[in-house]
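Okay, so here's just one chain, in structure tokens, the form predicted on its own.
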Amino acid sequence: MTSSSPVRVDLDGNTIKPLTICMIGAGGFIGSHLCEKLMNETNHTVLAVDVYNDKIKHLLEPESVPWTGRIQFHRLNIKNDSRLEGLIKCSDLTINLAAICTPADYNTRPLDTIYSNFIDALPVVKYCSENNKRLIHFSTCEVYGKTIGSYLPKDSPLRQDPAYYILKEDTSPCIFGSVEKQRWSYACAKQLIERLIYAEGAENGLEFTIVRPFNWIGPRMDFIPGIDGPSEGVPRVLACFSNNLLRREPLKLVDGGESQRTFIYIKDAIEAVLLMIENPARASGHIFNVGNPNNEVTVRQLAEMMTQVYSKVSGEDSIETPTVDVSSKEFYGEGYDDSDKRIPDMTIINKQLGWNPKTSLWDLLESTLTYQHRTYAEAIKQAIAKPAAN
């Protein structure tokens, strides 16, 4: 977006002023999509703050870009750099995107876990409520554990309630597994961040927004095992079943993946986003959820879909055996705990943003798995290679 380009108003018809944004965590998946979101069609500047800026290198680079300027990297990590007080001084707002939040990492490595979304997340609430600077920050669905349904007995007609299971921002209850269940330490470190934001709110006149995304997927994000990432790490599930598919070997399904979950395009989330960043005197002191009631399926259903999907955008037939099923132990190791359903009730940011999802689970997968097969069957079909010619 050139200076000449038409002026942006708000829900309310006001003018947006360019604002100056500390993006914390700006090299990620979300970060990167909404960089880009910014530097297309605002006339905002953004600090992107993060360790790595490879999925943003794009945006960086100084020839033939017209937001020449606009988006300045800064390589610092949050937990020990005496800078990043500076970057949100000098920021209009400040979007914390920082967190460790791969499901196979809160076993392996809880503290770890708590450190990344609680301890290393204080100074930033902190450097914003004393700054008096508005604060986005990075929730996520996990904070409300396991649905009220899930403790019904099997055959209980309640369990097909939506008073039972579907998840409410101002209503429903955070239900968690015990101690021992180790699964949980992400959702409670960003359950504890978001009530310390919120009684930064309500006793030093914080101005927050809280966003809990469901499930955002589409190009660029997670990694792929030994091509973009840890050859041992266990990346979330859409990366997961993308590997395999790429490697053409069966999508493992942890305790026969009956867990239903909903799914939302990237780009309608970051739509959301841009709405809560324009438009504060409508999103502040809110929590939203940000996800797609109406693409929602069991985890099972999602590997027969992507299956599909990937056949179509690679031409390639499937494996004769397309899904296999592992325990969750085997998986993820001992402690693991699961949610049963995670559906979004949407009525706060209908109300407040007029926001709604467009992209059906179909399209999203397409989008995306065009994405992956594009990027990365070449190195795969390589390093399965590799090993032959030795």
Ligand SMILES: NC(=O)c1ccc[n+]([C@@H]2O[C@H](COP(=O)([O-])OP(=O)(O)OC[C@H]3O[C@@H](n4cnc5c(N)ncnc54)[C@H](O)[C@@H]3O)[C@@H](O)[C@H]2O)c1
Given for the second form:
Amino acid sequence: MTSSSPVRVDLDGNTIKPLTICMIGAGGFIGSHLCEKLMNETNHTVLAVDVYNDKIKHLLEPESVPWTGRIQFHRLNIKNDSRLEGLIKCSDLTINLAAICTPADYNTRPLDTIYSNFIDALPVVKYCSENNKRLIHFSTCEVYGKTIGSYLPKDSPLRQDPAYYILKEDTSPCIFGSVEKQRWSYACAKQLIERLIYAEGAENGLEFTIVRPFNWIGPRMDFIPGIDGPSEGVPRVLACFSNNLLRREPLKLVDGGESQRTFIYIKDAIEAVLLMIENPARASGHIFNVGNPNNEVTVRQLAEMMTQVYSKVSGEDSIETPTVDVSSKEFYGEGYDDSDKRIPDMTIINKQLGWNPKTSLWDLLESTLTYQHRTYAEAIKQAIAKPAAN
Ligand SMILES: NC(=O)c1ccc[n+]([C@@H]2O[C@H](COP(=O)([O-])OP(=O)(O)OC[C@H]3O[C@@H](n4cnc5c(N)ncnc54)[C@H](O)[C@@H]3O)[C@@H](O)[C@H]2O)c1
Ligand SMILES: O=c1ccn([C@@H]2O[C@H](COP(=O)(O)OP(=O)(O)O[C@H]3OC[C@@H](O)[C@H](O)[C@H]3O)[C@@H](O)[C@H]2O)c(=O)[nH]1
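In place of the form predicted on its own, output the structure of the form predicted together with this ligand.
What follows is the whole complex; the chain from before opens it.
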């Protein structure tokens, strides 16, 4: 049975034909939300490629769902599987999300990080280019590195001038730390694959879109250590802070929690990706920032807001000392460095796709922490009770 979504039209009023999409990394955080959106709201077919499928199991298992037949899971590692080219060849569009993309890995597993973000992505680009297939590649806001403003004296009034910190796809430079600061292994690998894709477009006519996500967050992001991931694992900040709140531990602020980020709700960001998928004439050849410039906070403010929101959704008072300071060396190890501030310029995505994010930081944290509480609170209680019972 196929779904009977109404006829969809693009931004120029043309009917959108059902597409076959090869989605690599479909089993991850972003992939799971994109698959859900494509199944619920469109008639497109997804060939979902990943080594894991836990986050999309709910879309694959039931025989009675309206989209049966429109999503197939292919368990394969793109590092070494000859089936990849065949899947790209029989699709209209390839979306590549596969990557190691957790900061705790960049300075501790720099080789895996560089291989995953550059070398492993090479065949995907090559197969798309050789077979004249469209590619949407997921890069990162980290390619901007640090802001120009961060190199100015602390008291310089120029630090307040947006020209020194707003990140713009076609004009901002990419400023990374020294090679010893292995944190930048990820950003550097992502930058080089962006340049390769851009060059394939320029020299061989590859039809591409590059996405630079700015801290997309929401349900199913990463894992909760000791529950659905390794107990010693360090996920991205949303999962780290959720884990601390669920366990009633202080939230750890790395180097004072002074770095700034703009956070966007995954569901807002997925709307932008769907527009790119369905409007190739407007999206091809472009690099897009996808973020929410209105949701800027320091990491310390994020910790405070998550503490308040979690108290509200769980009905539990917060602990007496809600945060604790840790050094980056202690938390991430040697070679860590940080992006100071990340505000996306929205001109290009506004002009090409007319897209804007909608959800405030408070609202997105409320729905995300409600999900975290419902999904994990009981499992954490049991995990904490177990050693005592033994
Ligand atoms: N979430 C964000 O805010 C964010 C920000 C910037 C960039 N990105 C980029 O977006 C993409 C997706 O991010 P995410 O947050 O969903 O990460 P994720 O880790 O949840 O998803 C990545 C998926 O790729 C799969 N994968 C990795 N290597 C693979 C391989 N060799 N073969 C097959 N599958 C493989 C993983 O199993 C995982 O399911 C990444 O490229 C990431 O760099 C995400
Ligand atoms: O427990 C924690 C975890 C993280 N942090 C800090 O919180 C900030 C955000 O950390 P995240 O783990 O979300 O990762 P970052 O924002 O630095 O990088 C991310 O950005 C874009 C993507 O490419 C990747 O998903 C990831 O590299 C950093 O300043 C980090 O040092 C804490 O203070 N405490």
